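Single chain ahead, written as structure tokens, the form predicted on its own.
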Amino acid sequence: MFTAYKYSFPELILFPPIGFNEERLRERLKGKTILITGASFGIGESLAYKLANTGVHLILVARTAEKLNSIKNKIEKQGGYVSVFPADLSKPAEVAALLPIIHQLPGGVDIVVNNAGKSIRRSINDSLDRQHDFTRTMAINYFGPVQLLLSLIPVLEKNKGHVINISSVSVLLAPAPYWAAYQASKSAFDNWFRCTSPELNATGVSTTSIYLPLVKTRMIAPTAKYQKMPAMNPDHVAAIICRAIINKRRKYAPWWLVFGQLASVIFRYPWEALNTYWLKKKLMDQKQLS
């Protein structure tokens, strides 16, 4: 199947469609169990919603229990199986209240989508007295899904499961000002799931890195110069999410990513002069307006 999403030109270039077969995606969740994080908004709910129809036991997790009650609803009117846990990743409580709940499902989880994130950007300076800034964001982008999958881990090994984990293209790229929470947390995670893929792999798990760009969702909007920029829709990513689960392909990636990881080590230095330039006039401007 493919779905048309309405691109820009310079959109369709970045984000070609990308395609995958229902059928065999039914026969790939018949009867198994599948856990998404941040199931409320965005990647998560899209997903949701494009599972709707394949006879899989869907289990939507997030903060927002009003959504996912709305959610939840809409999926059991088209014939779906959903069961909804209001949590928040971020705190560790509320993780280890929800394990149990997950743990006594018949037959326990068979697939885990880390979806679930939170993305700052806000400069060093701004931040002097915000430590909250750093703590929050790796506590839901890091220390969540590890929590999380520490105690899944057994039983997605004795299912052959399979993780997928929505990552970014940042992690691979050179570090940008303004970013230093954001971007140190999703790296933690990306690399903690990179050197704990072959031990699932020797094991039967398998697991799948997406990198992604922009996508159009509520984290991108509070960045005003985010909303003109190409971005990815979440229905893409789902449908890209939907044939990871078919093909159990360790990488997806945009095909453009190589040529800005190449970028990235070629004029590592030249990017970095760029950016203390920039950031040097920025400052002396607000100087002269002050």
Ligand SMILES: NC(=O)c1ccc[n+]([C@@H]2O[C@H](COP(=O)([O-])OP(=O)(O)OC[C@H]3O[C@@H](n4cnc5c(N)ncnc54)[C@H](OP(=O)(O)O)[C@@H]3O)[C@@H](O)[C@H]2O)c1
Given for the second form:
Amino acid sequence: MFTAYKYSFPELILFPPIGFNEERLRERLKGKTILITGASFGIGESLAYKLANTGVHLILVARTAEKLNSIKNKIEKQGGYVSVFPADLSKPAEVAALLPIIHQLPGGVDIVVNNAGKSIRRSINDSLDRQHDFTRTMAINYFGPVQLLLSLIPVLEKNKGHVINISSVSVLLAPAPYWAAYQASKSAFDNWFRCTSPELNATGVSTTSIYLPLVKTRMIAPTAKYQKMPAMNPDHVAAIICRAIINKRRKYAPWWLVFGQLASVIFRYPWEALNTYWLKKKLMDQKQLS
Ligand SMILES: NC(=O)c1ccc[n+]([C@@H]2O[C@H](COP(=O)([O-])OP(=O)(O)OC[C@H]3O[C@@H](n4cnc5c(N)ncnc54)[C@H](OP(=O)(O)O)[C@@H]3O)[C@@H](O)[C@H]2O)c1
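Given the form predicted on its own above, I would also like to look at the protein as it appears in the form predicted together with this ligand.
After this comes the whole thing, all chains and molecules, with the earlier chain placed first.
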């Protein structure tokens, strides 16, 4: 299945469309249960719709109950099978309340898509009285999925299941100013997942890390400069996840990421110097204006 997205020319080059075999996806998901966190908006919502006709039991989790219910209604009208569990995955008590419900399912869960996430872009000087920015990004981007998976690993091992982590290209590139909270928390989980992956693989659980560039969702909406930058369509990301479900590849990353990683090593010091120069100039401009 190939979908044409309304991409600009640079977007077509950076994010070439990929397809997947719908029949193979249906075969792979027949009689299975998939848990998607962060399924109420953006990538998670697109994935839920993509899986609507596959016969899989979809378990959708996020905080916004009305949105989850509206997605459930739409998918069930197409013949899909959906359960929704509104929960704040940054709160250990709410994760703990969700887990017995999943464990009580007759077959447990076969695939977990760790997608729920929160992004914050803020300078360190604007964060001095905002310790909560760092605790809340760690809570949802790191501790939430760790708590969820620690409980689900035994059932995933029993089912020879699959865990798919929705990560960001930024965790593999040189760190950028203003992103301390988000990038530290996404890197923390990416590292946790990469450390545990060989252990999980050895017990028959497949693992996939998906490293994404900018994606046009509400996550990037508050950042004005991102609106003009090349960004993927969330439906395109959903297709990548469907392909990963079929081929169980360990990693997806855009083709150009390797060049970015090389440049991050070779040009580390010029990059840091450039950032310092740019930030100093910005501070001076601000002083002149005030
Ligand atoms: N957009 C990008 O440019 C981009 C780039 C790289 C990686 N990613 C990653 O892609 C994933 C999905 O992001 P998106 O772009 O689709 O953003 P989004 O549209 O904002 O969706 C985020 C999802 O996570 C859920 N969520 C947030 N906090 C939660 C919490 N405390 N408990 C439970 N669910 C929570 C949200 O639902 P509720 O608000 O209803 O809870 C929503 O369904 C994230 O992990 C993000 O880091 C995004």
